[in-house]
Every structure is written in structure tokens, then in C-alpha cells.
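Presented below, as C-alpha cells, is a lone chain in the form predicted alone.
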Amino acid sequence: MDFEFSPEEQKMLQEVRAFLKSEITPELKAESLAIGYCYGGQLGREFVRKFAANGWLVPNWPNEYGGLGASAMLTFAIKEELAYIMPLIFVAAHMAGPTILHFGSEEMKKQWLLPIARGEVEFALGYTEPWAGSDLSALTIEAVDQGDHFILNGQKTFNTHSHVADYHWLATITDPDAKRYQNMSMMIVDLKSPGITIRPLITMAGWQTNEVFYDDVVVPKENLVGEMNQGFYYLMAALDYERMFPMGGYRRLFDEIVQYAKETVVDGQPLSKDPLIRQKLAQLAIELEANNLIFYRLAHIIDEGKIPNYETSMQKLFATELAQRITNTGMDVLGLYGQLKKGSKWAALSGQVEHRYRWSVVETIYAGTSEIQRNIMALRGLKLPSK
């Protein structure tokens, strides 16, 4: 099978890299770092901005979106560039975009996606609530119908982005008295509105994520997303889209801790030559070759016109796992050194095996945790039973 890009495609490629090296500074970097690799500071939106006037954005959307028409197989090789040198996460654009485009209607989608894909807007996710996380099917946010408006009340957490975005991508209760999967909406709120308060919560990665609270919030009709009561299932589809999971940035740290490797030398030898190291960084490159095509099956699904399902819990669990293993690799590599942070003059590899290695743990529980990914590829791609 030819997995090579076209000529074009691969000149594409080309742009992006040398678009993303001109454009992609340490303070812009950092920005994104102390806001949790998200792009609502100012150099973020300014680079964002930038980086969608050329179609990058979204490049498998239709032209009249703002797209390129593009094929998916090169949105995540797009995707993967930036993830190499700058991780963003994008929930307007790579999350609930697609799903307004599945599912929104024709008014919804000119509202909406193209603004999304120029970059000047961004969402946060709002599904956690205290008593709601894996079960996303016991929310009790409520929003009542007001005739053409909606009233929200109650709480939503772990909320990331939501203190810096402009909009919140919300899951709420519309029928408290319909059967389960049958009484839930997907709405857009604007995060201004009056009623709403953001209170953070800093993660043991050290970056802020939020509880959200709404009291007597008004959120007009228009802002809701397909059809009343249907939104559990476009919740699953958003979520189908945010298990997709580029490696890039741990891609590059794996490169780093094999150049560090290369070049310490312990005990009058390179600490490459030790066949312990050799054999963990080998499996390593053997690891990420295989999300490689993991990652891009999702991609030809997501061509033949389907969303991916149980195949993106394959992929989230086998790259979230697989990162984690990528830094405990690093933290044995650099010893001790590996656990010192940014700022000590004795870090290695200026910090980032201690920064990833925090970081990796959540990786593995946003967006449904391993044990989600694991009963969803049992009850869906193997048809296991459920008890």
C-alpha cells in the first residue's frame, strides 16, 4: 500500500513546516504552556489567526466553510506538524466544528464555521459536572424553555479553556422527565453572559482547568445545536472527534531523550550503548510506527464520509498509554536529572521528561479515562455483552 502524500500534498507539508518555524516563538510558546496548550492569549490568537488565513485550520472542510476541500489524511498530517512543535488543542475547530457540520443546521453552519475556521473563535468543552464524568448521562444541569430562549442553572467542572474562550460548547438536561440518552441538548453559550462565574482549578500538570457555574443564564434558541433532546448523541460524536490524538509533541520528545542518549556519556560510554536503553528506545519507535497507522486509519474513515467510534478509543488509549511510557522511559534515561524542572540549572532537556511526564497522567483521563476506552472497544468493536 502507497502511504506517500501527492506532490501538492506534500508541498503543503513544506508551507506548514516553514510557516510554523518563522511564526512559533518561545514567548508564544510559553503563553500556550501557562494556559494549558491552548491558543486564548493574545500572541495564541494573533498565530492562530495566521495560521487559518491559509486554510490549515481546517482543510478538510468545504470551501464555503472556509476549508480547502482537502482530504482528512493530510488535515492530520497538518495536524501533526503543529502538535511536533507547539500541541494545541482546538475545540472549535477539531471538536464541535465537525459536529455542527454533521449535524447543525444549514442557519447554524453559516453562523458558525466560518468564523471557526478563520480562528476567530474558540470554545471550551462543558460536559463534567461534581456528580458527572464517565457517566456523561447523569448530568442535571438544566436549561427550561423559555420560548425563544432558554434558562440555565447549575454547575459544570473541569472545564479547560473555559476562563480564556469565548464560548462554551455545553451539554445541559432539556427534559428532565424523558428516558435516559433522550432528555439532553447540545447548546453554544457565550462565555460573557450574564450569570456565569469561572472559578479555576490548577492540575497536577500545573495549568489551569475551571469549575463553571450558571445562575438564571439566557441562552437565545437559535445557539442550540440539531434537534431538542438529541444531544447525548451529538455529544458522542464530539467526542469521537476529541479522542483523536496527535502524537507530535511526545514525537518529539522521544527524538530528544534518543539525541540525549547519543551524546551522555556515563561510565566512558554513550548511554546509547547500554542494551537496557536500547532495546526500551527501540520499542518505543516501534510504539509510535504503530499509532502512526492508527492514527491515520481515523482519517480514511473520517474520507469514506463516517465518523470513527470504537476506532478512536483504539487510538486515544494506545497513544495516551504510550505516552506515558514514553516519559517514564525518559525519567530512566535522565535519572535523576529527569525529575528536576524548568529553571534548575541541572534539568535536562530544559525540564520537559519532569513537565510531560505530570502532563502525560492526564492524558489518560480527559475525554473519557482508559477504562472508558477499553469497555467502549469491548462493547462496540467486539460486541461483548455488557454484563
Second form
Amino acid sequence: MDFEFSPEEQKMLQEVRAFLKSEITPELKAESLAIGYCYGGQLGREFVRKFAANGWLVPNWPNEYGGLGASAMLTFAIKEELAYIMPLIFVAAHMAGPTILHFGSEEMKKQWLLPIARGEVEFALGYTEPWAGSDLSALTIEAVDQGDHFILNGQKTFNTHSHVADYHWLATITDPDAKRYQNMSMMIVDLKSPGITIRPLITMAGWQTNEVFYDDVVVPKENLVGEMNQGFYYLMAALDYERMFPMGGYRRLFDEIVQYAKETVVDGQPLSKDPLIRQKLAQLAIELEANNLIFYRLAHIIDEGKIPNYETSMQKLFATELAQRITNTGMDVLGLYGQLKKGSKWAALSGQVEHRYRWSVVETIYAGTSEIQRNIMALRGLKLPSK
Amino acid sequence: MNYDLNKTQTILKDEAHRFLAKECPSDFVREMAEDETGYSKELWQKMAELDWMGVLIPEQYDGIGGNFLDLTVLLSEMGYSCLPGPFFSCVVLGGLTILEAGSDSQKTDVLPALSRGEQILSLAWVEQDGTYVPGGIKLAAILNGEEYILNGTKLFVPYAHVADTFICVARTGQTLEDKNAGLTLFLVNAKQQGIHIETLITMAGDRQCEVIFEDVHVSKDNILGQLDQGWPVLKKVLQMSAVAKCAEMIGGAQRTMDMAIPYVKGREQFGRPVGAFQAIQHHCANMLTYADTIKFMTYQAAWRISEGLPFEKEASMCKAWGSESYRKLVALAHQVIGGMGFMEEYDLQLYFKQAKAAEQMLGDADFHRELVAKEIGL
Ligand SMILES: Cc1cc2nc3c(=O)[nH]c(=O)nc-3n(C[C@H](O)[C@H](O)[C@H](O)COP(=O)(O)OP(=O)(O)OC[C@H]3O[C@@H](n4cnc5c(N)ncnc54)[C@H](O)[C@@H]3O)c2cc1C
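Next up, the form predicted together with its partner chain. The previous block was the form predicted alone.
Below is the whole assembly, all chains and molecules, this chain first.
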């Protein structure tokens, strides 16, 4: 056993940290915040290309596809570093890309992985539909095979990056008569294709997600991922990658709340001397540590050449519920100041706690709800009976 | 024992429910969150015509002489509709303080106008410490002949920007031997020279303000209650208002149930209503327990206030319990509704924000648990 990074890994993490410190400007942060930390804004794209040029976007991919052939451990650590400074979400590099690496044809890998690794293209997740949320086997959007291309018709909802991304990572029905799980295919769709309409849905945290409508959209055959009608399994794999949840953003918020507690004097003493606040913050520190261990366990499993199973669900569940406890405790610590929004006079920590408090509501819902994660752990992990 | 509302209260509840369903739909709530004043004068007048402002005010001051339970019923319906505006700050915080501490002539001056909806009060209490303890009050009132001169800054003053009169909590004495002494309440004309108001931007869209008092002259006659003896009044008002806040939670909790339960019955995934999954059923059962316990904790405390019985312990229990339970109830509602409930256009978010605002106002759970600890002799 060894619970520390090796000297070489630490050296690289130092470099990453130094890079982020010098490259992340307030303007870039503001842009990213405004689009909900999706990667796709002008400054964000410039930054990500520079970041990716070091191989840091996908360190554990093979060199031929733009990676460094590094460990998953280091990859996870770099994700954490970035998330701590600016919690950008990468669909192409961190969810679709690894799935293509696993299941894509050689041509597909050649065509897509290098641009993804270089940070030149971004995808949006296209799974959910109005009647298919937790149950993705209930999709109805259909892609009809026309020889060298498909024609797509249907509707997606809550597709978050769509308005800033380049391509849709789309789950679609290709054999409506087949059994569940045998009827779905994954494809990559240019979001600028004629027939695609994107309508914003505004969330209670202000950030945008979208409805995406497909009306006779043409998709070339070569954009099919892996095998036809095997898409459900690819989707599940991509979901597993999505569920490996870097906590950096919330860890940063936690650190800022701790700092605030130390600096804020109430009734003659710093908040950090109040036993109730000490207990709450110490508890969160403990929970963050526990999360850290189950987060890097995922990297460990991958580095062993295995595929994480229930362990991913555990970490996603634990991290997202912890995220809500962090924001709620932050609201407790800030007290009446907590409710003040960014831009208000007297707002504490630039209103971040209030905003993250609203946002954290969705963490336990998207990428598979907490109930779904618990089901997976019970059935797949513990092999409990389903009937 | 009897857990039921009486006949007049039931009628009041039904009337209020129907009135607010019509006058205060969720679109209106959203509109008011963006509105400059944050409330509708027209609706305010209609509420006054229904005698809502006068619910607690004795008939001799043109009120209807209702009791605290009547107020509870009304506030619960306001919570159900997320009614925006200064009702709470004016009728509850302001009204209760005057009723507690005002002289007959002060009551005659203020209460009839309040009852008619022509006078908006607010309580300027909290300062930079952000707490409801006496030590937090630094705003100084210095005697100068027949007047006091007020200097200092108040924060989180609800609807100060539309108030006609403030009740300002000021420090008039030192607190060496008795740390609860030395606070005095002043009636201050809100439009007076030297008062500067800036509206803060809050999560729930309710209006809370910074109010700066800069050499504000106030006559000695405007002292509410006794010089230096403001704290016992404030403490009582705090605890009654905390119960009143919980009354709003009763309604908010009910509305949240009314959204979530039909939703999980109707929403199908995996070939069945999501409400058929035990995970969801258990969440819903917990929500129901929160809703019922908030209600009865509040009714009990409100009943004790109405009956003139000691209520301090029950009031703090009720605010400590309600603050956390209502937030947890809404969180579970979010969980069982899923993605849809996270959309701005879905009304649940209004209650998410209402719950957090209500939790923090007038002492959060930690604050009231400490009071309960004292009440049970710890
Ligand atoms: C802000 C936001 C961004 C999103 N971004 C994306 C995106 O980019 N791309 C995309 O494809 N999707 C996205 N989603 C969709 C998201 O993944 C779904 O909302 C989520 O999977 C839940 O589906 P649902 O909302 O339909 O809830 P439902 O599936 O209707 O669930 C309702 C409730 O039933 C429970 N439930 C369902 N099935 C079971 C079961 N078998 N056992 C126990 N309980 C169950 C759920 O846990 C939940 O509590 C996003 C959603 C939001 C809100």
C-alpha cells in the first residue's frame, strides 16, 4: 500500500498547478461561470487547447491518440487540480472519448480521439428524453438506416452542453422492433446539422440546459459508434465515466468557507471558535477525505486493468450528497449573509455559497439519481435479490 | 385536547386559500421577485379590505381582535402561495412589537392605519454580527436635550424600502452588569432625514435592506416601552415571530406535498409510476412526517401564545424543528421529482428558496436548540 503520489507524479501536479495559476484569468473564470462550467466559450477553448497541449486533458490515453500513456491515478489527480481552480466539465475528453477508445473502430479512433485530446472539439450528452430519464431504455428518438446515412427524428431534453458544444453524443433507437437494450445505437452528430433545433431550459441555478429537437437530420454512417444496436452498453460505459465525480470545485468552496469562519468575528470571537461550527466543518473535512479515498480507488481499479463496477456509483452518490452538505453547511456558517446573491451589497464570498447551494440540488439527480446509484450498488455490488 | 381548527379559523383558511390562489399565482410571485418594490399595492389594499392586517389588532384600534392561531392560519396560506411583500415584517414583526410595548397613544397613532393597510412598519434589528443576541446591537442612540440622535447601520431589515415607520433597536446604555440591558426601541419615521436605504439582493427575492442611520433625530416620546428595557420585548417578539415563520412553513410544506405526490403518481419510468418504487415511497413517507410535525409543533406553540400560556420552549422547539424539517422536505421533493423540479419554470424552486430564507430568519436551528437547551435546564 501507498497512499501518496510518487515524486514524479507530484512533480507533474506541481507543474499543472503552476500552469493553472498563471493561465486562469478572472475573465476566463467569469466566462466559465456564466456558461455553467461547460467547456465551449471563446476563452475557455483557448485555455483548454493550451492545457491539452501538455497532454493533461487525457493523460492516460495512449500516445498515438494524444495521451501521455500515464496512469489513471495521475489523470484523476489532474482532474482534481483543475476542478479545484475551475470545475470545467469535459464531455468529449472524459466521457465519450474513453468510450470510443474502448468500443470505437480504428477509423473512428483516428478521426476523433486526436482532436478531442487536443481540446479542439467538445460534445454534449444526448441521452435524456421527456419520457426517458432514469430509464434510458425507453428512448423514442429514432435513426432510420438509409444505406450510407441515417435520418433522425425525435426529441431530447436536459441536454446541457448542446448550445456551446460542437457535437452531440447521441443515444438513439435504430431497431424499434428489437428487445430492450438491443435496439439502441450511439452516434456523433454535428450540432450544426440542418434540422436540429435547440431550445434553452433555464434551471433554478440560472444555468442553462436545453431541449434538442431532431427533424429529418442526416447523420453519416461513419458517425456510428462501435456496432449497430449495441449502443445501450456504450451508453452505460460512458455514464460510468461521467459518474467519476471530481470534488475539486466543492473542496475549494469548503476551503473558502473554512477561511471565512476563521476571519469572521461574531460576538467577540471568530466563528471558527464556535464548537458547533467546528464540529460541522470537521465532519465535512472527514467526509471529503472519505470521498478522496473512494475517488482514487476508481483510478486504482482502472490502473489494474479492470473496469470499476458498483464502486463508481458509490463515489458518485457519496460525492454528490456531500456536495449538498457542503453548500448547506456553508449557508449555516454564513448565516443571514448566506442568502445574499453575487452583486448584492454585503454578499459574502461573492455569493458563491448561495449559488452553489442552488446548483448542488441537481448533483444527486443528473448522471443517474441517488436512488439509481443505490440500486446499482445493491444489485450489482452486493448481488441482493431484485425480487 | 383537540387538534382541529375552529369554525371561524376553517372559514378564514378556506377564504384565504381561494383568495390567494386567484391573486397570487406563481407567475405573480416570480414577477414580484423582479419588481422594484417587490410587492403589489393593489393586492395590499385588497388584503387590508379583508381585514388581514388587523387580524391581531384589538377592535379598539380598528382591528378584528383575532388571536395568534388566527394569524397562524392566515400565514400558513400565505406560505402556501409564497406571497411576496411586507405582510410579515409589517403585521408580525412591527405589529407584535407595538402591541407588546406601545403606549396607548402610540397604539392609537399606528395601529388603526396599519389595520387599514395605510401604514407599513418594519423592525430594524440585526446588525453586522448577523445575530439576534443583545450583544449584536451597536447602533447608538445618544440623548441630546429632548431628543435622541441615532447613528449606526442595520442589516437585513425586511421591506425597509417601502416602510413608513421603523422600529429601531438601539443601544442606549452599557451592559456591564446585565448584558441584556441597555437596549431601547424607537419609533422612527422611515422618510426622515439621515436615513439611507439600500436594498440587498436575496436568493428568495424577498426584500431585505441595509438601513444606515446618520444623525437621525428622534423625540423621547418615540421610545417604545421602557428606556434600556428593550430586550425582554424583543426576545418575546423574536419567539412569537419565529412561530409565525413556522406557520408559513406549514403552508409551504403542504404546497410542496401537493406538487410532489401527484407527480410521482403520474411520472412513469421502467413501466410503472416512480411512486411505486419503495425508495420513492420511503422519501414520501419522510416528507409526510416532516409536514405533519411542522404543523403540530407550530399549532401547539401558537395555541399557547393564543391562550396566554408560557410558550418559550415550544416556540424554540418549533423553529428549530421546522427550520431543518422544511428544508429536508423540499430537498426530498426535489429528489423524487428529478430533473423537472430543477427547472426555473417549475414552482418547486420557489419553495426551496422560501425554505432556506425561513430557516435562517429569526434564528436558525442551532440558535433555537441553544434556547431549548436553556429551557430544559442545561
Ligand atoms: C440540470 C440538468 C442537466 C442535465 N444534463 C443532462 C445532459 O447533459 N444530458 C442528458 O442526457 N441528460 C441530462 N440531464 C438529465 C438527467 O440525467 C435526468 O434528469 C436524470 O437521469 C433523472 O431523470 P428524470 O429527471 O427523468 O427523473 P425520473 O427518472 O423521472 O425520476 C424521478 C424519481 O424516480 C426515481 N426513480 C426512477 N427509477 C427508479 C427506480 N428504478 N428505483 C427507485 N427510484 C427510481 C428517481 O430516482 C427520481 O427520484 C440533466 C438534468 C438536469 C436537471
